[in-house]
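First, one chain by itself: the form predicted on its own, in structure tokens.
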Amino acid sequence: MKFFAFHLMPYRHLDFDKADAYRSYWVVLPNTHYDPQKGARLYQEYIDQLVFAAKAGFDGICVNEHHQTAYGLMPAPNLIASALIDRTRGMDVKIAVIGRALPIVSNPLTIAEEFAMLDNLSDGRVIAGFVRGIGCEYHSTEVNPIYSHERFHEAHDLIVRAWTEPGPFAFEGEHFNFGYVNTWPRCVQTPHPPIWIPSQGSGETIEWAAAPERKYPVIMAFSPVEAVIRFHESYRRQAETFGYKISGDQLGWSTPTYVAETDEIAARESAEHLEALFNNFFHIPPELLFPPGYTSIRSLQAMLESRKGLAASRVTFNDLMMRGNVLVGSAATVREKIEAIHAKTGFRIMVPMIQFGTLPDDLVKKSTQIFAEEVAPRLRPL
């Protein structure tokens, strides 16, 4: 099993009392609630946390993309990835951008170029994650969500061809057209950087990612344990319909994670910060999260099931623990919970979210260190 430390980079200094006057912390929350002086320091704090995880022994460190929200301060994750590459030079650690939202860009070739540059700057340590972006991103960018799937697949195909086919060549699609595709520089990794697909339970995602020509790892995120197990099993069954047996390297699990000396200490230190993540930062009304046409009925049902119980006015730490939305406890407890899911699905990519909500720097590093020293080493042979 391999371990990748994941970070959302939230604006943890947000005044919740003032922000609660708005219907969401996404899209409609005025940016006057952001203090640039505090934000500038947060970027350095968060980059330091990921570098700390790399030095502690994680196999990789991960960032992602969100727009116009206090939930995550990375509208351009390639910039953070570049800083991480420089800070981890000489280290055997992957830099994963999971992921870039392909449908909301007007020129997917810029993403192909960015990742090719990052692959060169890192000497082949980059993992490319591709997503459609959650519904809020379509309000932020004014891209029609009806074409989300079409634009995602077309952008993906263009990027992969740009990485692997000699240029220049022409690309003609329904949404993107280029007379000359001739990406400079070329990727260091061959045929291209690994591609991961984060998901919250979409059936179409499983079917597409599992196709024999792709076999992309799918990382299940923000879901109860039962939903993660069902999702992994769905991927396994889909692979069988394609005529091959799945590898555990195609299955991942990402969840907010906190480890301390005992279960009681872990709960006491993490509870308020986890509640802030789910009750405040992730408060999104349905009309922003699921704009019309964004997803099929089948996938909408699966995603709503994965978010079961989170639509209530408030969720408590005990609610999150009971549903398995978070991974909290002593090193022994956290190991046992990971082992239990591995025994059922065989997944081999673990992506703990090392910082969540308002969790401060000292607790982030404490938990990260314990995970790296007392959890990961015992589970690597799985």
Given for the second form:
Amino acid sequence: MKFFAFHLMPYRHLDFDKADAYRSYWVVLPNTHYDPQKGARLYQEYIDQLVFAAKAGFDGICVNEHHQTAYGLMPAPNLIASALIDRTRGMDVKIAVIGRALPIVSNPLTIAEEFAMLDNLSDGRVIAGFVRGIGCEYHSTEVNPIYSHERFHEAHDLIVRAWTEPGPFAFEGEHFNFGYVNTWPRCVQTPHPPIWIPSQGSGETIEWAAAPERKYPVIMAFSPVEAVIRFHESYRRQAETFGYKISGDQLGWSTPTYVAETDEIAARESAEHLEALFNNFFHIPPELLFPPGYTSIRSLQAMLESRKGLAASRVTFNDLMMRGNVLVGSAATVREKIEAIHAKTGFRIMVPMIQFGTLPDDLVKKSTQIFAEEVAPRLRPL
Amino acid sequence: MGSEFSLAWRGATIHYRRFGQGPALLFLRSEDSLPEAPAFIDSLAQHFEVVVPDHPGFRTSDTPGWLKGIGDVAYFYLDFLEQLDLRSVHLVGGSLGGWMAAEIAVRTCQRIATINLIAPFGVRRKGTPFGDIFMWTPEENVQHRLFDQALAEQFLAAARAQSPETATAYLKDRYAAARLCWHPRFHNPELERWLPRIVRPLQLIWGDSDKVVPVGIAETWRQALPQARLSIIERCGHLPQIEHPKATADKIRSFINEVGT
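Mind pulling up the form predicted together with its partner chain next to the form predicted on its own we just looked at?
Full assembly next; the chain just shown is listed first.
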């Protein structure tokens, strides 16, 4: 099993009482609630935390992309990746961007170029995650969500060709058209950096990622543990449908993770920060989260149904623990929970979110240290 | 209720209804999922044969593969007029339907006699933003469309008792509206440039308290079409055909009588 430390880089100094007055922490929360003095220090703190994880023994460190939100301060994640590459020079550590949102740009070639540059800068240590972005992104970019899937697939095809085919060549699509595709620099890794697909678990994603010509690792994020298991299971069945046996290297699980000396200490130290993540930073009404076309009407109805009652009340730490939305406990407890899921699905990519919500620096580092020393080493043989 | 018809055209079945008798009047309805405007249609049907289609992608009609943007709707309706052989048609459209009417008319007014646009999408006015119907909750989408909040509450009460079929219909209309309106938001930059191609009498009808398409946007239409008439309905939101059905129908009928056919 391999371990990747993940960070959202939230604006953890936000005044929740003020922010709660708005429709969402996304898109419409005025940026006057961001203090650049505090924010500038946060970037340093968060980059230090990821470098700390790399030095502590994680196989990789991960960033991701969101726009116009206090939930994550990385609208341009490849900029952070670039800083991380430099800070981990000479180390055998992957830099994973999970992921870049393909449909919301008008020129996906810039994404091909950026990753090719990162691959050169890191001498082949980059992992390229591709996502559609969450629904809010379609409000903040005004890209039509009706074409989200089409644009994702087309941009993906374009980027992979831009990485692998000798240029210049012409690309003729429905959404993207280029007379000259000729990416300088070319990628260091052959045929190209690994592509990972973070997902919230849609069936369409599994079917697409599992196709024999792709076999992309899918990282299941932000889901109750039962859903993660179900998702891994669907991927396995989908692979069988395609006529091959899945490898655990195709299955990932990302979840907010906190390890401490005992279960009780872990719960006490993490509870309020996890609640801040789920109740505050992730406060998104359905209109923002599921704009028309982002999902099929049927999926949307299923999701609205499953969210009934959720919006009305805050989730508590105990709710999150019961549903397995989060991974919290002593090193032994956390190890056992990971082992239990591995026993069921065979997954081999573990992506703990080492900081979440308002979790302060000292606790992030303490938990990350314990995870690296007491959790990861014993699970590596899995 | 009117009589139900359908047209199979280019791989899609499009449903429409006909009400009353008289000169042909094509009513292109708005994108909201509120109940039809029965009083409005009844008023018009006393003097006209009113044809009310479910737009491609909306309500009971199919969502054809060729439906990518507002231009596709315009060409579809030009075919529709030919297929039904409607001539000297009085074109009436509300909101998104008003935008459709304008897109039809800039292409050709050959089969059109007069045009009435009710708070249409289609052109913008910088500094006078549209309401964000895609950000609003279903409740806000009713409340912000109407001036009369007691009426809004009636619709909301009915919606709370709705069947799942209606909920699906609500989402279908919303998906179709997004397909046509998401970006550029509620307008087509080309349309404003070609509005002078509309060579038929045109009236704009607008509620004075419209939160979806603020009445200030009428100024853009008037600059492009100086001969157009602007009729304001007071104490009225985005849906005059629902809030003031008789007054709205009367304005349309008297405009048509006045400008002749």
